[in-house]
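One chain comes next, on its own, written out as structure tokens in the form predicted alone.
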Amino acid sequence: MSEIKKFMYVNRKAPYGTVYALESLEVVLIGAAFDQNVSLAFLDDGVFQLLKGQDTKGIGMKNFSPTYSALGDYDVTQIYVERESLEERGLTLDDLLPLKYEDEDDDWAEKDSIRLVNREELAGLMEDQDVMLNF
């Protein structure tokens, strides 16, 4: 049996204009399919990736933000958003997609996947990972 490692995918870029956000999302889904302990962190302009109501018609790109709602189906339930990054951009938790998962250990209760953490907490979480991939 292979060892389960902790993978954190760190998202620092805005969702469009580069391939980083979409590439990160695709890699997360692949990693989760291999039964690894996967978490995501959103900081800096990466917090815009989780913004509700994204409209990409004007830039001619596909809006891939609805895919984030599938993360819970892949057991990706640890999504950390840095509080300071949200505040610096004039955003709150209410501006973000309502990402949920069903907790099989709690009679399939629906729970929030997004956890708001401060910089110090996020740094501690990063130190606890086996592998970190930055996008």
Given for the second form:
Amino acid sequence: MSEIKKFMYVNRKAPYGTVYALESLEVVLIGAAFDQNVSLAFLDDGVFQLLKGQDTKGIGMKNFSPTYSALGDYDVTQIYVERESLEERGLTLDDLLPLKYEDEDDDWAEKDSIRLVNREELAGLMEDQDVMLNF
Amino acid sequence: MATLHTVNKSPFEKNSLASCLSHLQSGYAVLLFEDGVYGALRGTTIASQVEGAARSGRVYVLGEDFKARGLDEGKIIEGINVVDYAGFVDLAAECDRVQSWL
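Could you give the coordinates for the form predicted together with the partner chain, as opposed to the form predicted alone above?
Now the full complex is given, and it begins with the chain already shown.
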């Protein structure tokens, strides 16, 4: 059995205007089948991907934002959101989807997947990865 | 004489909106759509650049794109008008030319 590596998916683009956000989500879901240590980072315009209340009926595109809420079921539970990116866009944690997972090591207690980190902390987390996938 | 300026790129990623705003002439209209709608948000690092132009009442945001992205209409910069696709067409028809800031 090969060793477990740390994979980080870095999301820096707004949803819908380009296909990056949707493609990233697809790759995360495929990658989730491979029992690795996976985390997602949302920074710059990537934080817009996690906004609550997306309603794409008017633009004829699929609203893929509900899929973020399912990530916990795929054991994708480490979701880092950069505080400075939110602040620059006039957003707070309350504007984002409440992403949760059930912790099997803690009697399946429901916990928040989103961890708010500052730029310095995120830079440190990036240094700690084996593989970076950028979108 | 009047030009409709359209911006479809995020103001946090490209300078399309900033450049557009600095080239406005009298009679202008500005329409924010696709990822350009983020320029209509209050309380951002770029909002102050948009507020001046919005005072004219001739800055518009495409409601469908705004809603798709989960943005709150209560957070639109004062003076910006929400239009639908038909409103977009009306603006294009009433102006003499359209300039797309890609």
